Amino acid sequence: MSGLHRWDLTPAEARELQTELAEKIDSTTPLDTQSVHRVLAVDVSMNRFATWLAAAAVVCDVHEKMLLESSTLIQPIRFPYVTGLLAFREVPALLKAIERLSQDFDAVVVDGQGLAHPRSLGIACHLGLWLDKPTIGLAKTKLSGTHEPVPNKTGASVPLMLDDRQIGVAYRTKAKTAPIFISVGHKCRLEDALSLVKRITDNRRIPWPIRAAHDEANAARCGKRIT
């Protein structure tokens, strides 16, 4: 996995970085969802005031509904938390889960926002740019950009827009649960982010391999193994 750029940035640093970075995206490469075989996930857990961190990688069989394999790692956080810049916090360890994985994936989903970010550079974004896949972001809660009310029905939509401009979708997954916000990563348009997003998607309020990655992720801290 070739570098991107180097991680020991400070705040100031790493924003520069996101504005340079965010001009790489792409957000209008169509993508078969239907062909997507298997799905990368991934997800950080780590204790309120710890110093370090759980990372977790998934992939997924999306046409079974079965996780293939996964692989964590204990990881020392050398970022501070700083909204807006997740990735940086995050993204280095995730990359080392994902290297040891043996199964390829088609597409990635994130715990985290894609272009829905105020730099127009999530976590999601700076991971698709790292592994040069079709990646979208899925936040439990929205970072940047206003929405009208979703329609309390599964599978109601209405666009996230910022500035005239939409950014992503806020999607409810099922009636009664606060929605999901999707945007684009890398390497996708926003319908087709929604798209998989939806084949992923079973009776939860979060798509399937966001919770299994979630699950190997808090199994990692609370045991603090590395796989």
The other form holds:
Amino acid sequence: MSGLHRWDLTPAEARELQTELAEKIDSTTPLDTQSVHRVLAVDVSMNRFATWLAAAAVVCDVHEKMLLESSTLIQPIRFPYVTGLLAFREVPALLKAIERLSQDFDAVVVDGQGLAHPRSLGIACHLGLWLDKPTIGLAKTKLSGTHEPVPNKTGASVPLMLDDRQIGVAYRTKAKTAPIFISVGHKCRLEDALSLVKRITDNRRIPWPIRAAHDEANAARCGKRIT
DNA sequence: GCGACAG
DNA sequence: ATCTTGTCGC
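For comparison with the form predicted on its own, provide the form predicted in complex with the DNA.
Every component of the complex follows; first up is the chain already shown.
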């Protein structure tokens, strides 16, 4: 992890940087999801009166459906929550947690948007660029774009559009529950992103690797000291 | 000016 | 994101 750029920027500088980095995103290289055995999932957990956060990075075996390795980290919060600038708040801590992993991985799944972002550089794109790995954005709610109603049936999906351009898909992982929003982070096509998400989806709304990362981050937040 | 607004 | 009790539905 050499260092693409610095993270201590003002919101205005951060937005400008996002626009520049967006040109580097690869959303055309095919990803053979059948050959993806190990997936890295990341998430962050924090307190209400947050001055610090807990980041988690977990490596999961897609075929065995089991957690192979977990790395967590407590870190002071250095950037405010600003819509569209989530990466500047969470990625620095996530990178440190990822550095501590000994296992390698074939693809990354992030809790947040990829290209379905105001400047086409959601947190999944940003992390994907730093890791230089196939990365997918998976968000629980929409940030950009519009879409037709998603059929109320497990596995249904509809295009997420923005100005006549498809930026992602709204995907119903489970009937009678709100759909999730999938978009390309880096080094894969949208169809591959959806394909991989389907492979890590069980009977729940949120794919299990993301849940695992969420649980690990949460556990780290509750059982550790500020250091 | 008004509404929207990942985690 | 997180704080919370009960409550609705499979």
